[in-house]
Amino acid sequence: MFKAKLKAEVLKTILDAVATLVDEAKIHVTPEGLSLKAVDPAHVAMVDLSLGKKAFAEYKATDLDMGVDLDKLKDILKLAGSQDLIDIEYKEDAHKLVFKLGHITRRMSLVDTANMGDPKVPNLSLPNQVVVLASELQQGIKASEAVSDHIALVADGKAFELVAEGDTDQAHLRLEGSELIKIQAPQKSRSLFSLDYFSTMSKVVKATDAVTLNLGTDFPVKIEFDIADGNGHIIYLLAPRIESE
């Protein structure tokens, strides 16, 4: 059983977070909320998302897995305003999700989950942690996009840097002290990442919210932030590009 009601903007955040990596996703439903894990086809990035039942206006569920076509979900969300409430119900006999928005009812067939794996989140020991306002990160990314297709994330003692270097130009964001919410960087770290992936991930979080970055040298970056007024959480892992000597 699954029957719930939630704001369209929360559902859109979930969709934006996952559809950046995959076209289909297996959602684990429990009495306490939803969760999903997905890895992109290139195995460069992973998302680990959870949404507690307090994020919903109404929520009743038992344990089950649902395979969802994310493109179909996008079409449904086009019918709703951000503050609209959407009723969602799983019809087991028809293997469909039924969405109700005002006077509109939309039925969506589910995807077979038999061939959908459950990726494991690697246990990474990353020495440095930076907590930064999303708007600062997004501005640094915007400045970098005209310069290069990759960025370096650097943490060193009291400062965090985002560096993009092209053939002739450079973009550089440096934050330190009170410009950061938190920094714990006992050793210098630097890793290079695809700007396209990093930019897409950063757009999911609200500009006024905090983003936590866990960093090491030539290690994946672990990106974390809350959604749905703290009732949900997203973790991204993004593999590094190893710099040539």
The other form holds:
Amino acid sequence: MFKAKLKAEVLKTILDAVATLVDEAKIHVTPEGLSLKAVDPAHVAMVDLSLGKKAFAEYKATDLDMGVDLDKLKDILKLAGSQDLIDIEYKEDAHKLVFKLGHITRRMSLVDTANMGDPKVPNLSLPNQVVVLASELQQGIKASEAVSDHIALVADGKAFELVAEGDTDQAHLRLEGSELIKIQAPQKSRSLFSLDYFSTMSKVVKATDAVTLNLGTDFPVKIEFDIADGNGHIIYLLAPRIESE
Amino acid sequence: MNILRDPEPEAALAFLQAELAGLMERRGHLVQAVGLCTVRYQGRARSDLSAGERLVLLKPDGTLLVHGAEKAKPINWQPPGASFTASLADGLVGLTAIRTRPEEIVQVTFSRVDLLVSLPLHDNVDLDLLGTEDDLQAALCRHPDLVEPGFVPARRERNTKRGYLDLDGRDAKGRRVVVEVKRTTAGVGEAQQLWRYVERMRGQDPDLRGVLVAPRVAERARALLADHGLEWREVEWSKVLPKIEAMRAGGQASLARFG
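Mind giving me the form predicted together with its partner chain, seeing as the form predicted on its own was just shown?
Expanding to the full complex; the earlier chain stays at the top.
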């Protein structure tokens, strides 16, 4: 059983967070909330998302898995304004999710979850941690996009840097000390990432929220932040590009 | 690879049962069956296809394709996730692909089997076109020696709508060099394009050099370039492609490598 009511913008955040990586996702429903894990076909990025029942205006559920076609969900969300409330109910006999928005009822067929495995989350030990305001990060990404298709994330002692080196131009974001919410970087770390992936991930978080980056050298970055006013949480893992010359 | 030609129905059944068991165990073999068959589909609708000679492909991920002698699209199919069974009744060899949710069944019935093939296919690589014009420009930027030793690129117009200037830089003596790039044989059109640009710019910069870079530069294009004091460089794809490949790969690691 799954019956819930929530603001369209919460659902939209989830969709934005996941749809950039996969077309279909298996949502795991429990009495306490939703969660999902998905890895993109190239195995470069993974999302691990949880949304507690407090993120919902109403929530009642038992344990179940739902396979959702994210393109369809996107179409449904286009029908709603961000502050609109959406009613969602799982109809087990028909294997459908029923959405009610205003005077519209939209029934969505679910995808068979039998062939949707659960991605294995790699167990990473990342030495450095940086907590930064999302708007700072987003500004750095904006500067980099004009220059290159990849960025280096560097943490060293009291400073965090985002560096984009293009064929001819460079962009550089440097934050240190009180410009960061927190930094713990006992050893210097540097990893290179696809800007495309990193940028879409960073767009999901609200500009005024904090983003935690866990970093190593030539190692994946773990990006963590809260969604839905702290009632939900997203963890992204992004594999690095290994520099070879 | 296992091959069976013109098998008796019993032999065909034994072959298919053994290979399909392998499929279910994820041994990853692609199974092909060719013969005279009918195809019945039952599910959201129902269709019957009368007898014809067809190629049936059974893929390890549970995809079924039934191809006729013509057209690109299969005449019937099941998307990934179907489970396969083989059967024999009244001398007819049956292949069934079943999907739950939505419940769909494709039943192929052979009155004659001509060929059965089972072979492993290993393919983790996505289809990827290497060697676009953008790739070539990027390679020249990253390895400017391909243009000429000492060349330093300054600007690359990736998405220009004007399209007349691919690469801009300076040579070893500090003279400005504009480079026109073509991924296939460069003809008179490209030579003229370069000349139009250089002609316009030489008023301000009499030392401006123009270079046309392509795998091959046509005879008539060379003549035109020479007439206007322009140059050309032929770069071999065999030399550029490995560089492009390395850049493309960009060393992107998979998460599977970690943890």
